[in-house]
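One chain follows as structure tokens, the form predicted on its own.
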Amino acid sequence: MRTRLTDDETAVKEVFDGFFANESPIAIVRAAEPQGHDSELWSKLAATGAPGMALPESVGGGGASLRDLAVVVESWGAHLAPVPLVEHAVATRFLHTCGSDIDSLVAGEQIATLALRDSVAGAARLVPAGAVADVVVARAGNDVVRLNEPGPGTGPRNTGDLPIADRELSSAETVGSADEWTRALDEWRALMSVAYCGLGRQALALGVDYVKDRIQFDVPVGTFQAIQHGLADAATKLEGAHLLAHRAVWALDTDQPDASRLAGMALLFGAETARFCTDRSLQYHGGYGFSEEYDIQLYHRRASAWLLQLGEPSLEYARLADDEIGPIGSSGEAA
């Protein structure tokens, strides 16, 4: 596995980090509140190809690998931008597999999502996306199907201010099997560990820039020891959630025979590790980081919402154990 960007993944970056810093300001950020999604922002990242990227050529994709895509999604996460482009990915490269019709997806004309959580009742509940989504991908029984449905435009008020909604899949059409789901999964877990590398490098940027503003005691307080050990403590997490996503990554292009197991890892460690740099910097900017007018708290809430739109973490947790160890009392393990 390689550590270090191609010269080809090095360019992309440098031409969405200008994207997202043109297009994603922290201004269209807060404007895209309470709903998260701005439509505009989602025609402009379309027509770079985004949305279509890791698609292969022959269906009008950009014929990239999902490791090209990690690198437009670190730039997005550090940009909180508004527009689901790892839910659409991910579930636009599920219908692929799945021979189901993608044209308008690929060059997002409509928005897909998938439901990461198993249907209930004949409903999607807290669907990515799903609010603006117009084709979503759930997981129902022992199937998987499409539903082609305008969303809602709202859905429930939510901590990172995301466009959640439940959507009811009764004139939904199996597409798949429960056995490629997995799969999608996993797509998104280390995607989504790729972003929180972005936000979580980005948070630490706003904390490094307030220490050495603020004057306390005729000195800025980012001369104070202890700051100074706590953004190192980020620091080193970061590069060690940095290393693990985009492992995860590879793993998931190369096939690997762990690449869902990483993929876990790397998205549990990811989100713990954003927390970790949002909580530093928020608690070093002391009560301004609790005040909307700073850009701290937009990070801090994103930080714990992304990983609960799969459900609670400790489930997240507890698969991983049950795939390392076996399930608590299988046979040859201890009850």
Given for the second form:
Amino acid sequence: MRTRLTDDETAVKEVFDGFFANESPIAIVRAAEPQGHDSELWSKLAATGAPGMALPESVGGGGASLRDLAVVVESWGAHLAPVPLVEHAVATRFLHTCGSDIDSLVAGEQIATLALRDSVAGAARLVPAGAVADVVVARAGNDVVRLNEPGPGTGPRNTGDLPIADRELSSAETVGSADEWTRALDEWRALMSVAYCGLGRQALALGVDYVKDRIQFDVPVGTFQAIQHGLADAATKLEGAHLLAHRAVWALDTDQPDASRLAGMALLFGAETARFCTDRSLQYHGGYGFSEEYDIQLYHRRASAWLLQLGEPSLEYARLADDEIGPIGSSGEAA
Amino acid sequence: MRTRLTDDETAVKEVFDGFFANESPIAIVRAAEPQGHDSELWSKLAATGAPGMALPESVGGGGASLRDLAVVVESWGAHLAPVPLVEHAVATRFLHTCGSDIDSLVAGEQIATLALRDSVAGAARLVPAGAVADVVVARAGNDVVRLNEPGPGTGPRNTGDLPIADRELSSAETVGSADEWTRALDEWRALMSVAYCGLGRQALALGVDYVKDRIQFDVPVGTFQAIQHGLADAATKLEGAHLLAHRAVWALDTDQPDASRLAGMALLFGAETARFCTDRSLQYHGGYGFSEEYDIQLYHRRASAWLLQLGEPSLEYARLADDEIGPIGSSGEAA
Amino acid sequence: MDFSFPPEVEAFRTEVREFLAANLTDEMIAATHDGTIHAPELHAAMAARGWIAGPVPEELGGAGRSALESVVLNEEMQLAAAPVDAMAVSIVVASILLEHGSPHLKDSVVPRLLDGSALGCFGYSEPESGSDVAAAQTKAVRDGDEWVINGAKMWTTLAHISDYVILLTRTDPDVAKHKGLTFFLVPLDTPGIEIQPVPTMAVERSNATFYDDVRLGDEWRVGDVNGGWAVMKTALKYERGIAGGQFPSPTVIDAALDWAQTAERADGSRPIDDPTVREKLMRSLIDVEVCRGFAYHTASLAEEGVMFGVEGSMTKLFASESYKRHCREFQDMMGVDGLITHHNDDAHLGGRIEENLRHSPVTTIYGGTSEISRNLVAEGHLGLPRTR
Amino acid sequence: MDFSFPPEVEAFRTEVREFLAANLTDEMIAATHDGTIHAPELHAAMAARGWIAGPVPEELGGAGRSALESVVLNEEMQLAAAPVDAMAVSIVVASILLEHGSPHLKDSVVPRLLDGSALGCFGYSEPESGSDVAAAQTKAVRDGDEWVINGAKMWTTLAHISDYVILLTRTDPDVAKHKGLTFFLVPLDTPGIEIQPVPTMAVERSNATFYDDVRLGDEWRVGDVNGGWAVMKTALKYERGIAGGQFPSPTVIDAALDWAQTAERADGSRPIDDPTVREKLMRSLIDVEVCRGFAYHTASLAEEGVMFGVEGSMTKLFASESYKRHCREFQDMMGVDGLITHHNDDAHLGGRIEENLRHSPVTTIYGGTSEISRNLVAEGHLGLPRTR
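Mind giving me the form predicted in complex with the partner chain, seeing as the form predicted on its own was just shown?
Then the entire complex follows, led off by the chain already shown.
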């Protein structure tokens, strides 16, 4: 039992906190809007080995654990870095499991992603990182298919300035089966729950810093108890979300029987928490929180958006319920 | 448009505020626990004419409007008076509409009530005031039946110390049809939404008084902003609930087309609001709020209980949705 | 109690609906995507009907129409998603001028505001004073017959299309902050004024305005010298009157209903048949009815001549907080499609829910934050002691 | 990070489960309906296994078992709905005495608490001091070799079955309130003590205790004279340690699941097949997993020797607020059947959800209100300035 980062994990964190602080300051995030992608930043991140870090050394990867990757992802989330780290890492890990060629992906020369919702009629709608990915993995019926084709570069404008785009899959080839797909989606869920913790933590920090400095009625607004309590609720949820998110990653990493359940739970709770943090933080910024000039709106919009790439949250609750208590109509016999 | 009480309504309010304050002080409420009924208080209330006030003068009633009755009910709710005023008034109005004999009911010699949920296999489960009612009206299939039989006097112990009880209906006679029944249930909903406003207002007042007096950290706890904001939220919802509840009563009284919709909405919002008020008020009492000695717990338990006499609140939302957008499967064609 | 409208007000409602059906175009609604929540032709047409002057008391030179008509007009415009901001601000500015303005202002400015040929905007907030509006630092100093104004204002929304700004200034820095304030009406073409856009996370554009040795005659003063706080109270009174009816949610709920009835989920079902969606829709519709109760209440009070205060704060608090919640729930209901903005042709109903989602956070901030509203309810309605 | 338990702790968990299966009876759980949350036979059996002494540090005379075992024991007892209050309080009182007590107390009292032959209770709160515990007014005055105590304590839960109360007293009224406090361990059979029951809205019984010229030797003092605040901090430290794992919700959720799977609605459907019920169940199960994360975190910190503070407040805040919400939702899910109390033979699962509904409001109050917890998080974790 070790609920804080290990020394090794702390070392990883320090490296990547530094990397993102230097290479993906908020000006980079803003400059990448509305496309939501910075290919130069991707190249720099690739140079660190992060995209392939959680692949075996035997294929040129970093041989790191999913837990190590999660530490990088939390920092990525905190900085809103406009590069598809999670999608790439998860898609590439899946392809490797399937025995599909990942030579161009390990070091990030090409970008891979995964369609989170099943493809319909040979196309995947609004795929995360779909605008910029050279390789798209998607479920199609009982198969999982792989498309090799450069992304269109841009996709529809959206709340989070994310590079989502529709992708045509007619030239895709089958690489695996739907059975193995669940694991990939769960990795995405768990890693994004960690990313949401990073986002929430930074959003909360922006709010805390603001209310310490902002003077109204002759005192810092952070002295008002109602504001303190809103921020304290946010901090409490965030601590809970952080522990759940990393537990989900650990569970996947160590093949715990409840890993899938925890991944689904962690994402829903992490998203709700990050949204609460951005809502409180923006509110306590007053009007400035709403202005483009301040950074909290960047966090607020992404907190809304990230989860929805997966679809309706209520369907995620329904999916978890199906697993936990059996599908509707089974009267809980599966429990 | 007149969103405050008229002079006549104010006169009614003053009379019954005085009546309940004098005749149903909190000691009477406590003394009636757990049975939830005080027959002496009922006699006194009957002497005021309240049980039959909203019946035509031609049958010996008071000829008052439902709106006037609602003013009495709000005061009744604020005092948690242990007499089945709403059930009796609604059931008797329904019986009168059906042409069923109400001679013993107009002046409250006998107590009438209504089963809020349809009877099953000749019995109505956990009927409000079922323990003390001499006349029970209930829906049974497409009919509405009337049972003349003294109540058992007591029923199962329950959260709100309410005189609910199961009633066997085998000797009941048919008095009306299910079509007319909807109106009776809506009158119950609308009047109980007003009662909930009375309850909520008094619960909030107990909390406000407490925090003005209670000193901690050398100041009244009511000076703490977090407490002020919790109470302000309660007061705001309460004002909204009050306006909605009385609008629902007005709509029923004047046969507005949206009367049924408003009655259902008012009850759900009124109950939620009253529960919020009791929750905040109890919380800000600290430990004393939890003790039997203080009155807020009496309000808290009844706020939980009243609505549930009708069944699951989520089924009430579902019923409203069926009316508003058509039943499930109709794809909103009824909208 | 009686929640019915008199026949003449119902007739007015019908007139407004017909007017909006004939005059409010999708293009006008979509045009607000440039950041300016204003439709000049609509404004002019309404002014021509006397509707801008409508709520202004007759004895002050307005049309003195019923407060119930005001709430009906406001309600119908919001239900139709009509741009309402510029109209609302002009009514408030005109009302302030009529109550506190010099003959010069009443004669030369008010008629232009009421006939729709000029627009006004608010100049209260500053970079260092938002909720604490009385801490304004923009200075006005006498120089002979003139005043010289220096300073900066934030959130002067609509300034870039307005003719006037009603400006809160400090004329005495040496007394308690509420006691050293004076209002002016400032023509925005006066030399020394600079207007800079303030873009936001939603489509709205606001402005920062800067005042560098702006010189004005005393006839532009509004209210007494150092009597600005009294004018501010009047301003808030009228703002709350206008704000009495708040219906931000209906267009979002309409869009949600449309989506729920027409979208198809992966399993072939429609969202409308999901009980979790249905419960959310009903809860949001209940919130709208609560807002309607508040609206009718404030209108009724105004009609009775009872000036309301805390009711306006309650309405604003409830309407904006519930609206923000509705936007969140319904964007979530749409899943990934909820993210698509109005820039895309295939966005559902022009991206309406998404646009509202981004707009909603400001509604619990501007015109008095939810925190300030709660303070006012706690002190003004519950009689709790001041926190500080 | 690593969320696994070492094999020996997993083995301990199995041992606890087997112990509870064998020793915890439905009668013990139901017996708490008399208001006393304690099962003497269970307590004795646990003491005999060394589990009361378990978490007490070895160097202080306890069993020095792993903090992870403590959290597992606590978790399993709560999941089984075992009465846990008396055990928890005894561990805290023993820990305080071992850290601050005189040799007399360590030798004569602690062994009795740890072997289960005596029980202790808390005497902190007073009628006029709840959250502001340092404002205690119960006086202790020296009289030769003795102390004379006069005053009253509220919420001395378990006092009527306890042997000792650990009492916060004022020994110097003339200094800042935190600086004039002294603790005593008071045998409850000392002349001058009166215990009055305080009934509550739930099944719990608490007590008010009154102290009228209660005389004690100095050997009953705990910590320094006027050093009571340091002892209080120790007390809170151990209380939070015990409180690190908070699982009030699982028994309620279990009952809800059982109801949802077995009850039949009027239309013949089961609640479990209603998506609104399913979503509520999943949300509550997520909250439980969040609590588990907090529990493991505090245990892990304790195991590392890192003393935690604000984490305990966060755990308590989150667990109690979510528990209260769960009780509300699941009572509502049961409709009218949710109202039926344990007094009725046919109450679902002995009226478990109803009983928890009435119990839940106190959990956001006792042991530090949610408001106090939020203050501590704001100041201790976020570094916000003190409000006052």
